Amino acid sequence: MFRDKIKILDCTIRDGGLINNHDFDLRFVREVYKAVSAAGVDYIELGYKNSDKIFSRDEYGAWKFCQDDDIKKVVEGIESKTKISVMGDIGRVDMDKVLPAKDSPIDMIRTAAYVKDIDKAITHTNQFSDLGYETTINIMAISRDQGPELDEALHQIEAECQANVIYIVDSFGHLYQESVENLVKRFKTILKTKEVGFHGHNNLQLAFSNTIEAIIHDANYLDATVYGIGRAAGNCTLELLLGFLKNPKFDLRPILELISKEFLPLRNQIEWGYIIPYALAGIFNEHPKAAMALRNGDKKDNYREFYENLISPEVE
């Protein structure tokens, strides 16, 4: 169960925000970081890297910009050594305000892609190790793109990619442990110079026991968030993990107070978790997006009708 090379990554502010537009504010922000910090997690992501010529500021809060100077001020004064990650999306970037990481506190960029626009993340995450970042392709929806597809991706990722980690995105939480392990073993088979890493969604109840499968068959980067946060149904929950991991570097009693003071709280103010019409849209393989529509709607515990159009969705 030990293994010092495993690297955990808090994603709570970005999986987070895509709920509520990553309008978190400084303070709760920077009390995550804290939590996070002195449980000794290796990462903390704090939302997109994206320009607001794109968003608009109106409609987004900060994280889902990540500039330099807001980043600067969620760190001010607080010992840690969690490093600084960001999701930067392709076409997004305003990458001529991109400063060379030795003058910025972000430590890791990563790259989120689907298979078919794996060329793309591979030039996108080479400019941001050109500039001295950590990086990673993430690579989405991957229980919908398993054919011989993710291999060629995989091998252009080996021969042409400088991204220290390959991420298996389980987006829809559909994935089952039988299916963790063969992408593990899959993705190690071909990535001879990379390190993988699983990043899980919790649609059905699974997120967590699919990273330890992950762990099993030897993936060392690890996403979770506080309590599951996240879009939808959630993620991993690092709680979970780290008590999971047994290592004496991780402390536990910083997040267990965290929930208490601010995610009991908040999880009245905003949705995520088990809900059935996520747990749906895991069984059948989908976006989310119909059941959060569902959710946002009047009627969001129809759960009938829901299952009834996923199986026999209505032709225009």
Contents of the next structure:
2 protein chains.
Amino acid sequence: MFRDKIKILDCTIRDGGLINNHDFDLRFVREVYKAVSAAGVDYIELGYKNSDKIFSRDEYGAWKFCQDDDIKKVVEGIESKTKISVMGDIGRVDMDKVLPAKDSPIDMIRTAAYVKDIDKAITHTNQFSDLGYETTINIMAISRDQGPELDEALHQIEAECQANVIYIVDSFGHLYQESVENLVKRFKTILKTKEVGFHGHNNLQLAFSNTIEAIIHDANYLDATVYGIGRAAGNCTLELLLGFLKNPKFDLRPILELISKEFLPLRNQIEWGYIIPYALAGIFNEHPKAAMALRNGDKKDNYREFYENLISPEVE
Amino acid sequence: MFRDKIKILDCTIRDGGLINNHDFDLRFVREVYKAVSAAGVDYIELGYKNSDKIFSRDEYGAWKFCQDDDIKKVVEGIESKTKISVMGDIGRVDMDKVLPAKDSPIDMIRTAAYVKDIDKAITHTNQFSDLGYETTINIMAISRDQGPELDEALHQIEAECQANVIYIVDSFGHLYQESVENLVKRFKTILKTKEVGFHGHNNLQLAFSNTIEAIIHDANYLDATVYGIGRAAGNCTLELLLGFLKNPKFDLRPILELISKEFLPLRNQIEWGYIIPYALAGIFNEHPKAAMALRNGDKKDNYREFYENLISPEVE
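The structure above corresponds to the form predicted alone; please provide the structure of the form predicted together with another copy of the chain.
Every component of the complex follows; first up is the chain already shown.
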């Protein structure tokens, strides 16, 4: 019953890092890597390969930089078939320091880009492909970019880009099953030589169902995080996704244990999930920035006023 | 863009009552009724019309009994077009005390039944229809009853039952969009003279998306609760559903205010929502009973052991 081509990418540490300045300690990252490996997940993404000339190490933890040596400390001594992924932001990577894939613990480098930046993304991605990495382009905020410019970008990717997988990224958590179906079909029609991926956000409690919808229409690369951790409303949960898939290679138990031991305590320290201002941002197809600011202020639970501001942005 | 035939039924007090012995105080119920009315919701369900010869008033609050006088105290002085619904369980209603609809504050009486009890449900429901009430049959635990017995039950309902609406109830929170599509189409094919309803549970974070799926395939009666309150994983949230629908008669603001003022504090006292044992019950198509027992014990967060027991039920 299972579709062998389906690959799961756990981005717990990468997306979770967006709410703690990528400052997970080594012990925690190793626990996640160990559990994700034991669960049979195909990829784990640890963070961003940013230059420390651009971001300060005083401000951010190791997973903002994902240096090969730090990654080696994560994987050392842990049996695993799980491949390592990092994100490489356009214009923020020290290309001099990126080794050929065969000399690096990293297997995959993913590039997140808006439709308007697709030219840059293609050039950027091809550099990593040339070094032997598996690569993806993750098209962000796609709920805002569904016009003809999207088809144009996809045609250009198909013609010029070596990326293995092109992701639909629902950054604003605004899509539902009909819009996901439409997008996956559009991607599949144009991207004849590439796999399609899906990365959901859970503003409207739709990240998991949208991921199922993407599977139904033949997207084969699917992102998820343990217990849904991630910025704002968080992501599709890894445990629900593994529970849904029928591939016997997946084992849910290490993830359940990880949630009990590590993620329940963590959730008491940092916030993510179904929280009304993030839901409202999703309904209105807005970046969660305003909602995140609200949650950090003293009116964090004044939902009605937040809504009034969303529908009347001219009100001061 | 909106479909006028869609009716929303808020069952906050009824389904929420399952986790507090139906013991909401009058002030709280009036606040909910006021907000739901101001939001333009079509129906509100307050509880069960059970006989107090069967259940003790010492053990249960007023909304286990839903006497007309108690309902009058809720609605008194509040402007509203929202109709009042209660559930009438088979064999638990004092039929002598049910007034004709024209003399009662109640507009709709719903009967929840398993497929195997459909004969009783039809007889039971027709009594209320004869008294002038709008009626529904809510077919429970439908994820376990998808064989030919379901078609037979639906044919019998179509032939013999006066109920206006027949609900698909995903009691175990096990359905996803393909199973919902299949069921709604099956219901629509057989029930030519009735509306189809959908009542989801949120074990797998799919209650809202399943409700959207039911809408897509022309179910017109949809249940939801404020902030998803309900037994175990809870329900489709009213705020997401109203946010999704385009009917200008709905106003989200009173519900947002109600969540801030009443439901955030309540959620700190009683538990519902995305909690791993309920998710596991949903994955395994099980009643949440075992998960609810776990949550009341001292191993409430031992998810792995709970899972091991689910997959090996013979282990003592």
